[in-house]
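First, one chain by itself: the form predicted on its own, in structure tokens.
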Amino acid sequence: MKHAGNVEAETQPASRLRAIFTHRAIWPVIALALIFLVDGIISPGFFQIRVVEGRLFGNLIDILYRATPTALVAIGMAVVIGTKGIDLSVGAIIAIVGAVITWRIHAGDPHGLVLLIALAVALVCGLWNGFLVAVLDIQPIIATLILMTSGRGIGLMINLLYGGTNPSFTSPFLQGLSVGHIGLIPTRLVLFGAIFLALWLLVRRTAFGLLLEAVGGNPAAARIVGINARLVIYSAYLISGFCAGWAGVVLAADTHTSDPVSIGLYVELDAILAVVIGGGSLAGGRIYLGMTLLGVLVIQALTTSILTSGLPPEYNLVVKAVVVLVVLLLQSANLRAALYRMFARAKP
């Protein structure tokens, strides 16, 4: 019995160790600090935070401040993906709600009624790919590529209903809203946690959010229980075209201008490896909103830190790449067996 004790003792560590490292949040957590380890030994001043005109500044202020546009994608994008779903489209809206609000600047409507315009053709073009995908049965990598290769020319459209030859405006109500302050916070940092604390209600104190699971899991079954899938399909991606708006009133209002070509360019991808770095699987069945906000933090947390290593900016995609190769490959429970066996082995 003594030792049978001994062994449940030594066993418990053991057990309780392996419970960590196989936590989905354990390796994009130690990915940051990693990150962050390095950024101290390179700049020792990277977590010095210092208040200037009245509000705060520093690397990490900035790295949050810079994150915001892709977390508003990236939370809408978790939705989507939670239904088994994907949008390749947030980029070319934030594109065209851009050019929106410049056109309705420029044609004198009030800029409270010209966010609400944007914010609505946002939503349209949620439910234009939610018609494509839960009405249709059209792929949703499909049917969102629609829309992600014509969105950037109809921003260019938009552009010519006022000339385009300055697509630039001036909005002190939007640009308060992306680069003003409310004290000494940012903002958009109070913009971004409304919007993802009204969100994780929705999916966390809801049965909508049970509902989103259940589709994304076994949308057959969930029909047979009598979930309408299509409508809840339909939601999903009404939520990321909301999602992806207020990240282009975000950006939109950051540059001032309209530039459709550039804007928001690639922040598809990020919403995705965030996502998916979170512990979110395309398979759908579950939403880490939390986790995706984790995942963000590591992409922007990288991209800072290179900005400010001096390395080239060719450099920041590469490395990207290699480190969310590497989370990506400690998240695999297939990775992790094998090297648990290969540890069990070496073992004299």
Given for the second form:
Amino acid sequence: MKHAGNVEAETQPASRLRAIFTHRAIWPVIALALIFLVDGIISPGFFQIRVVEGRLFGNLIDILYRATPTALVAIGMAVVIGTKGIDLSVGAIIAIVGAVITWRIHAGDPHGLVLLIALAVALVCGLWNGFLVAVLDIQPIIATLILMTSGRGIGLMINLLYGGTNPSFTSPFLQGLSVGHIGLIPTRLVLFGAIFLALWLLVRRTAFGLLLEAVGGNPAAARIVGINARLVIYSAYLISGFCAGWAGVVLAADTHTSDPVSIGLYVELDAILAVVIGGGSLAGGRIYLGMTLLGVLVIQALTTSILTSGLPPEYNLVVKAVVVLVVLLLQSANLRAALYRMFARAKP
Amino acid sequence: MTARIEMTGVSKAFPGVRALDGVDFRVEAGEVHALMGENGAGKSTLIKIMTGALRGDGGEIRLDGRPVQIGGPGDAQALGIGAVYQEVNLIPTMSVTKNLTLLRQPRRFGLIDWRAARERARERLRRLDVDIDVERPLGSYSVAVQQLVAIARALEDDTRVLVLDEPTASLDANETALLFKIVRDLKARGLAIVFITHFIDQVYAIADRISVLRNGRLVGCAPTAELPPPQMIALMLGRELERAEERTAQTPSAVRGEPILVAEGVGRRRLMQPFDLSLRAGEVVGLAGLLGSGRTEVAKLIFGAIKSDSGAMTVAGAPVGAASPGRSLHLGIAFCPEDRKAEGIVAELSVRENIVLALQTKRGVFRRLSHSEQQALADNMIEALAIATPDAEKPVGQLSGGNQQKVVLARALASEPRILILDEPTRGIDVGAHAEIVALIRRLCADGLGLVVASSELDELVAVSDRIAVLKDRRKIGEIEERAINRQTIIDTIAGPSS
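Return one more block: the form predicted in complex with the partner chain, after the form predicted on its own shown previously.
To see the whole picture, the full complex is given below, headed by that same chain.
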């Protein structure tokens, strides 16, 4: 017994260390920590958070604030990718939502109704994607490419509905949802928190996550089990549409204009990247919402840090690419196994 | 005399498992050597080390007396070690020629010379006496032909050792005979052949020598004549196996009452001629027939995995309407598919998640089983079916084939079915698990479950069935009742004049 106890005492710290280093969150967390470390060295005031005019200010808050639209899109994307799908149309949905908001405000609708219409339109976009993927059985990348390419054009056409000469608007209500603050905290963060929590509850506290992962992991097996795969896939694209729609509300209210050509440009790529940095596989079958959020933070922290560091902006994308590559390399099972072997061999 | 291939003291450890522990294994030239063992005994690991798919932790490999290092599949191929695995790893959408030239293409001016490639493909197949159109996609041929193509690919001019891992798993008797003829030819040419199968009869039909592994150790090695089946099975299991094949006609039948399932004229054009089938509580109805006779089709039509275009079904007296997997689940019909990899397991999900999947689907999205309920259910099933896994959280994809099969069965049982349809429940499963599953089938029926079993193994059907529906060429050609059930009546029915 005593001997067994000794063995346990010896192995436990090692196994705990091992558990930490094999946890999927470790590499994104290290990446984030390194980015902040570099920030702290370059600009000592980086982590300062002050209260200005009754709200929080500072680089960290700024990162969260700017990350919100991407984070919204990314958690929806994580759900879609879990079904072995992908949603390239999220940027286009943002553009359409922005255009719809401006159009309805010009038409004189009450602003609460405008919000509901905008979200309904986003859901219709999700429904369309779901129809193409789940019913017509078109490959997700092609199915959502259709709306991706046409969506911004649809946005411009909506602009024409009211002449399109002045696609800007003012709406204290909508702007409040985006750039306002509740107490010290920006409203968009509070609302994002609510949406994230709702989605997390749906995925992990109902059976939706399990059924969705089964459909994504092995569609044929899911069908044999009796899962309504069509409904599950529909739901995923609806969720992604809704999340992109909310991101559209936040962005349109922020810029108080309808700019279908450039609003939310390339957000789908950042979102996919965030899911992948968070350990999600495009092969489907797993959803990691919290990890996806971590991925978004890595991307946004990097962007903000490059801007505040005084590095010429043309370096921005390249540095971002390098950091993303490193994180992905570290997550590669093959490379990790190779490193582990090297490490094991180096030890006598 | 030096052996063609000799492995000494081969070990391999995986996290938490000692897969191989100092195993010695030698195969002579011109010998068919059967490698036997239960699921997880270490057969696959040993073969993977031999073919370079895995690296052993220790030990030595000698080829014709010369020590060799096998660092990867390329090394093994260069040394003349070829292998054909259980799951045919060819690409069904590509032509036979392309499949045969995947690894080495004849080139001309730096480009692939397709004419030479076709010629070489035909040449390779001719060595096995196979004459097929090499331009057609591989997937358009039967599994048996695909298996032969796989063997043709593994065979180079300089092949010295050929590993056949469950090559007959999806072959019928004629195809198996053809394969064995080819194996004997290869043996006569001096190849050393390692043969892995779970069909005991086949071992005695073809093998010269048998090695038995258990729990990663070599527990026996003898010429076939000196190791009769009971002893070999005893070595594999470490205990004597009660003969599962014997029909327990004396036990009182559990069959009772009105039919719980009646299918009338159910069929689908080009797939299955309309058939009638009924099932009572506690009854086991076997579906017998040769490969391609429609066993799987009948099973899937009843379950609704294939939509019928004729006929009607009632379950417990109530009409079913359009059968579908979702509907069947709610009616209490569960189905274990034949192809566990494609239609059974969700490889990335854990054992627990796979087991609760059907029950959870039945309950619906919003009545989630709590984690502790899931855990309890999974633990029960792991114990009841003796699923070999360190814990319920291991991804199912990492379990051995037989254990994956058990997980699929556990999932079906967990959904609390009244009617259970098993398609090839023991395919790819070793003797021990086989007996366990047969025993389990008996127990379930005693509890009033109605069971439909489709199987290519007559002995298994004879052992468990109360009634057998005989299928031939996608038609139901007869039913055999209780007392008349034995191998011979089934074979006679199949062989009889088809009206």
